[in-house]
Amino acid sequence: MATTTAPTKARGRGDRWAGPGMLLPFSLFYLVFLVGPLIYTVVAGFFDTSLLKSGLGDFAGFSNYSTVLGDSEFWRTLKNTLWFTVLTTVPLVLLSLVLAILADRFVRGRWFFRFAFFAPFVLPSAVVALMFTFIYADQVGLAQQAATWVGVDTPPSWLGDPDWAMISIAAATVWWTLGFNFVLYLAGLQDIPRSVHEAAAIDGAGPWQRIRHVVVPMLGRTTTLVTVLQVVASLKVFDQIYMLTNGGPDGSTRPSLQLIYDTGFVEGRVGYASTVSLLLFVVILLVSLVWFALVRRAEKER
């Protein structure tokens, strides 16, 4: 007891302001590139901002909010990033967790699955969008060709075709960044202890019991946490659809992100894209915030 407030009491002054000092670099770039942005987005909402004009513009009270919320374009682009969000999250959590519960299996061969599933995952978004302009290439893409293989005579032109793009760029993505998850849940596996295994083996439970009553609800927590992550992420979707597709075609798979990158930089129309930006947040917060209520009612439960 004595050596730890003596030290501090002989210290005096200098070392109070030690603790804020070093907090002090990183609270700047904090304040200045997530906080002030934030408040400015808020208030650039009210405005009828423009990039061509220097300052806020005109005070525009609500009027960017009724434009927005009256405007077809800013559902559609919702409705496509909500459904991008369904068709990824659906696939990336569940077959990450049947392949990591697999791979779980298997000690020598673990690195190879580990390495295959992950290894997409470090690509810049720009390489897999390259990979798959030729993959999804009509006519001579390897995806139209495996398609004719299992007996399709005319395969849909997979970016061209308004009802496929959205799926052929979600099929990218899963490919792209299942790896994430995989990792995750083989680490959620980790911790779940080998007498667990053994006990429910000797109470005469079968590989496929064992998985569905013991190691699925098991992992109930790491199944959160990859959900919630992946459907924040999901609802983030630029990189991929603005390279694949540029949105089209006619729009289908323009995702909220390019609707806030064409009105803003293209169009200059910082006003309205910033009260678009602020709904995107607001969506994305109420997620994180349904995942905090989740996690802390599961952590009373225990």
Partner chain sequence: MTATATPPVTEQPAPVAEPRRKYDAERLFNRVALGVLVAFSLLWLVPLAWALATSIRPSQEVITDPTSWFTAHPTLAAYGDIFDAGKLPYWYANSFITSILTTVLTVLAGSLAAFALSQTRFRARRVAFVMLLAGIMIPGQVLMIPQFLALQEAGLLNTYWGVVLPQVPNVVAVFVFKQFFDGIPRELIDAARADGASWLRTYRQIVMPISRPVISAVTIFVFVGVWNNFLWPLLVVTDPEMMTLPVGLTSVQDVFGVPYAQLMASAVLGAIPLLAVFALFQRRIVEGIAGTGLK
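Numbering follows the first chain given and starts at 1. Quick caveat: nothing in here was measured; it's all calculated off a predicted structure. By rigid core we mean the largest C-alpha set that fits within 1.5 Å across both forms. Compared with the form predicted alone:
Taking the rigid core as fixed, one finds a CA shift for residue 28 of 2 Å or more between these two forms.
One more: the block was the form predicted together with its partner chain; return the form predicted alone.
Shown next is a single chain and nothing more.
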């Protein structure tokens, strides 16, 4: 009896440490690269920290916050970020839902649509920016030619006109990132039992009625996930704007993250940049919490 229980006890002690052992690498990564920088950002926001001198610098209290809140450039970049979020979130949620519903109706070849829509998402942002730099090029770009074909005599400068620059970048972002939401919706559609569709069809519901009253409500949690992820991603936009317009023309596309980058790494004002980072974090957190609260209330009313 003793010979059988000893290995069992040893194996039990080993199993007890298996979980924490597997979590240890991620925990270290999380502490070093996420929690640590976040604590430093919070602390640096109360100091006159600069890249040009060592240490945290002189204690500034809440002066950085008052300076940022009184800075018109902070509010302009935040407005640009919110405008970009609206321009991208709405089409990326609706288009991905519509395309996923259409692709789900194909029994054969579904893998092709999944690959075709998801393929652009794996492209690096530098590649996407280079592609659309040529597409939006004045006079010789594909977008200029397409506008001429549909009867526009003088097409706008897609990246040089303040009224069109952000819209053009948003359109490029929609093409680039549509596949991720598409795959999420397609996975949600495949989780809906076929028996539900068959029962709705037996009750006399047509294709549109089934989509409206069966498919869309059952995709509610997927829509919540897609919307929150998309809003957070859009509020953190930086790469494509920086490489396509560098925030121009006249700062009309400059997002909040570029203000943080320019202030912290170009001008060396780390304390000011840390303050802007924390305020942007609060905005993202508030938007996410408000959306979750609205969704939860809507689910309770059903």
